[in-house]
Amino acid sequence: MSRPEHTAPPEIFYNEDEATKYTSNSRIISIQNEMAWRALELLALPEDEVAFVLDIGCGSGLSGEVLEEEGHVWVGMDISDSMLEVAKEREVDGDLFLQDIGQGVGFRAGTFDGAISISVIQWLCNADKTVNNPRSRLKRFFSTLYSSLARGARAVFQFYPENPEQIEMIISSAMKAGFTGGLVVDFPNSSKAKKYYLCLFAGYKDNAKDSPALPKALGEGDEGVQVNYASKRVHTRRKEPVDRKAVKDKKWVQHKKELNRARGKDTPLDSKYTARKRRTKF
């Protein structure tokens, strides 16, 4: 089964169809909540305090439902229109905005206390169409997200992560952008039960003492993984050279020169000897 990322751009994928189909399964809304309910604990919003929360591809509002369970007042935007018709039908309480989030988040500076967002970072990753480039896109939107949070807030994204060179790209580009955080990884060893969280924090430097901990991932018997990251790559350099044998010695050189002498190239004399010998034979 193909991936929804490749089949088509999101705004035509979500088409009216497949927004209604989506939103009508038990199952789908089932594992929806869940998730959302689990972005909202790692995001560890202040008890018993309202907050401005940002949902990052809100689709018809079924997160935005567990935000506002919670208390929290939110704002929801999207690239599918029909996700978001299908979310004023259902009256959600949040604020609705048709967006691109890899053209940026237009918010003005420090708006949300927090930012969560269920399945979608990695439809950035994917270049549907000529003009998509998805570094480019992921540098604009969490560049963008990152000014818009107030500064101490968290943004938590669950995403389905094609390979492990796509998780290195969101996750470069979030550190770039100058969040701290990590990757919060539950249920490791289950096929069907595994989910990537991605936890950042705004306005911490790497290694602050008040930086919060990256927190603490679920597991089944084994514990989960957690992986912290920092916003500078950091090289290492061997304690002792290694022993590599070159790839172009002398038996490729000579092997490379019988080649050519097969073909007719004009090539150079082996030595003085190899050509007193040569002339020997003949």
Contents of the next structure:
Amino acid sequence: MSRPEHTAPPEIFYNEDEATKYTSNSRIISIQNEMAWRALELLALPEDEVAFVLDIGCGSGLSGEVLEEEGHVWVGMDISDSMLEVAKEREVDGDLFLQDIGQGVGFRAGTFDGAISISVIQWLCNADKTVNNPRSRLKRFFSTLYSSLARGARAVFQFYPENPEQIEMIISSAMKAGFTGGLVVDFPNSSKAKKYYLCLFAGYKDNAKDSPALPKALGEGDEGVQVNYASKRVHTRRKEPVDRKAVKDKKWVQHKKELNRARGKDTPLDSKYTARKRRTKF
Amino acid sequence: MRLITHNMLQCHVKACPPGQSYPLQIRNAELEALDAEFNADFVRRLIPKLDWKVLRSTAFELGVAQLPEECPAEPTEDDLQMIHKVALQTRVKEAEMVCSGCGHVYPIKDGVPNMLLQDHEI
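Starting from the form predicted alone above, please write out the structure of the form predicted together with the partner chain.
First the chain shown before, then all remaining chains and molecules of the complex.
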């Protein structure tokens, strides 16, 4: 799997070329859209209520459009100018901010009813400048996010971890900031459909046991598409040999010979060897 | 940026003295009216979150509306409509936001505030 984090920092990687993919490439759009819906589902906002939601790394506003469809009011932030330019062209309803989330989320306490983020926080694990220490950036991000969320609000992050250490680093930073919750892995048995969602709950810092249970992942166990272990070939053996009669027996051969003779063809003479099997040795 | 978001926004420079990082003063503003769907429930739930004084002074300075001194305790439909108009249908298109605590200037270009900080401000 290619890792864009290794090529360039996000504000450079997501240039105009990359940004246009998010309006023209239907595959990217459908994947982003699907993940945004799933994130919104995991966010579990109260039904039939308009919420004030933060979209972290909103990019071209694909996830924002999902929020709009559900009628929510949203605010998005992204570090890439080109992506925000695309979002402006699409005339999204949300307020856009040019912001580096590693520098913190600057909102008053209790502002948002929820936060979603699609394919973003793995970027925080990369240090592209000497001043950028991933741990301190994660710490600053999660602690400022925690304070800007309302009590009982959730934050759902879909992300692509590079290795288990990254997951560990991200989750531990979030827990240190006061969040409860954990990782939901959808379709863990599929290499393609497997998706990581970090579900965080704000406001249970001092009473972690009141924290809601982690939502159930999709495609776990028997639900998902599974492939049986197929290294051995299965041989089905017949229990009893079936008694089959030979089609071309002595009677059939003699009948054929007779016909040929009647037609005046050259036909070998009949003998005791006619239509007899050869010895196996032969 | 709509005024609802401005009402929630504070300076996030690390060295900014606490208590002074809010509100950000809007200078040289160019405004734009938006069309947003009115949802009475949302506005009603928004009221306790809003800093009324800041909303009032911002709306006054920008010449959007003259809001009452105190936030209406039991808002009528008209009050909600008015808050909706000020907070959700007014957008700052071009401006500068200045933090009164540390003096950092956040420019707003084409409706998008630039919140990026310098390395020494983190």
